[in-house]
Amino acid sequence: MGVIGKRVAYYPGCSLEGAARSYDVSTRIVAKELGLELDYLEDYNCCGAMESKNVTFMGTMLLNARNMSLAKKQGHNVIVAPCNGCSFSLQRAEYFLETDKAVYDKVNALLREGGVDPLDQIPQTYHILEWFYHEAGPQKVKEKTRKPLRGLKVANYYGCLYTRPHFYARTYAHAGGQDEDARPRRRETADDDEHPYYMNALLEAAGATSVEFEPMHTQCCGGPHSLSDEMVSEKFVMMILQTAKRNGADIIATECPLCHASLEMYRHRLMMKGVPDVDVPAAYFTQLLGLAFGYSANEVKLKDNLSDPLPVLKRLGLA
């Protein structure tokens, strides 16, 4: 524990800022209650994930290095995010920077073209989730808990770009064959690939019992397709419901806000065509470790859930 560092950049990107408001409240309290310092990014942009991935690599090269100077410039040589999508985007980034020096000298170009203070460090760029394992972890999680989430069973959703691509995410091979010593970015800070637990371990510290969730745990939830193809995207999400219903949870544990939209969404969908099995609440991780702190619901602002979490845990006595 304590390898990242106590006080980081914070980039919360479009979606905590808008429609996932309850994501960026919650995850505030929970680093507070830990004893670690969110120091949020000055004029940051849009990481590009979704917009301009796949029609311009240099151009979200750019767009990520910028907020990575950004963070330089306030001191910080480790930027967190709490956005599958936007983790994703920086870390992709922070690869093709260290690995391409062309990319590395296209992209410093760029950005004293446009004003920018070039690279002369690539900052390290994790998920907030990593973040708070590693820097406060289960122990730290126990102590600070007031209200243990007991009774309470959750599948954990960790959802498809956290763990993977490897090169990217850097996450820890649990059963991919590979020489770990091949692997050109592992860090000690790695989850693992194909069975993620920072998640579990974090909510169990906190009196939560975790269910039997796996494959699904990482099955993408279509949240990328939902304007090109909603069927794609209405199927995957009946998967994950029905396998965490059928395993027994009370509510899906998220750490994504595209990925949580998108459970909430379809999953009323699902539940007006009549589909069974699909009627299990959603609640980011960071609002379930806030009550278990000692937070409100209203603090946490689970109200602003679409899925309603609350008669389950009123049911339970944690709200």
Second form
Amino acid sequence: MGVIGKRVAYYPGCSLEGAARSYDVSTRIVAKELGLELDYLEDYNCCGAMESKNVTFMGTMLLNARNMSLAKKQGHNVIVAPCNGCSFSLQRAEYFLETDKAVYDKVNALLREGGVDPLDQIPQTYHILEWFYHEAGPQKVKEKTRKPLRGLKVANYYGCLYTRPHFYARTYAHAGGQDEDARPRRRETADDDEHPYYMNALLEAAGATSVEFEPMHTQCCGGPHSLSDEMVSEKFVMMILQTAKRNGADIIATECPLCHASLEMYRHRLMMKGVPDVDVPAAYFTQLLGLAFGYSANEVKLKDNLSDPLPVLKRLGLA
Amino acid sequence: MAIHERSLVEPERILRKERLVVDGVDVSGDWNLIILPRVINDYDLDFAKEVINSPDGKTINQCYQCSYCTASCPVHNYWDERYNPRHFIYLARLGMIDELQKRADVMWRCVSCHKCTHRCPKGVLVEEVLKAILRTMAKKGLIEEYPSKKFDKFFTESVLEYGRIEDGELLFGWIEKQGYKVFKDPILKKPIPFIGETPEWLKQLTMKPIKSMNIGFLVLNAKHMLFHPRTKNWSRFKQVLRKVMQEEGALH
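Form predicted on its own done; form predicted together with the partner chain now:
What follows is the entire complex, opening with the chain shown before.
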């Protein structure tokens, strides 16, 4: 404990300011309750998500380097991102800047040219779930829980990029094939790379029950293609939802706005098509924690969820 | 002989006979399946060099073709078995451009879930390498515009313009790009949702939940859509980004 720090730079990313505002609001609530402090990263820009990196390599490096530079300027060595895509992009940039001297030099030169302070030291990026688990932990969640989520069966959906790839997220002890310098080391705070459990632990501490959800807990939802290749996304989401439903889940807990949006959108579409066993609503894990901490459904913005988890929660007497 | 990755063999090169007699000897049974040989003489060795020279593609030579990436890949397993990362790396290294081109219709299907990279025992950044291959192909004009690339470009341009993206504007802008007529307001030139043409699935998708939705949520998103959130101090940085992208050939 105490590796990451109680006060960090908070990189919300574009979607948390727009369609996923509920995640932003509930994250702030949970952080406050757990005694952690988020320092909003002023004037950040988009991380490029999963799209820009397919178009331009150096451009995506620059986008992320600018955010890192802003964090340094605010006096932080640690950035925390609540979105899998954002934390992936920042960690990816971190990896290339650390292992490739040519990229590092070029990025710094270009940053200076663009009127941003160059990076003398590269800040580390963590996913917000990692941060909550390590700086507060299940024990603290248990202490703070006023209304336990008793009887709620949750399928914890981590999505793909939370622990993957181990080169960027550093979830694995070693990686073969590369020379010693470029070999990423597993970090102390990292979740298990194939069987992540941080969200399970936090929600169980808040009184919920986790259902069997492997291997779908890290299966891709088809997010990057959700607007350009609908059939793939639809199939993947169908597999995720059906696995959750058939294992008895009341609700899917998510930790990424992209996964969340994808699950909600395609859930509705699948239901219209009459596909069986897909009617599991999704909620951010921070929303569920917020409920457990005694906040109302309105305060954690449960109404903003397209898939409407309120009826399920009401039935169990939790909202 | 068993063919483990049957999808790699074109059906017209597989010869199957009920009875097969070679030089007067009946070899029917296990040996009645023949794969016709092929001759390759138009390989391009510079192709792999170009991939290796890009920072995200340089691990391509560490691959020893164990196929762990393909075995992990959800697109291969659940969608289209012709999507085969190991094979794409193999073809790119040999410079077999025409074979790559034959698979151009599935190569863009990667969902970027990074299972391949995660599990590679040799430290190949498989996903990055495949994207580098695709990028090189696009640069050489070997692959046509494909849906996800169009979207990627559209997304990147939006980032370049404002520094940030806005979900609603992105969605309706993308719908407009696909040929639907989207109505725009005359002053700010921003698309107005659901006025004009909208794909049927999207209408059904949003109209039902919209009734039960929080009014604050709707107002916030409408506001964001009209007044796109911008990053301040962006214009100078934008010039640099533009320059870099032009150098990479990503912007015209």
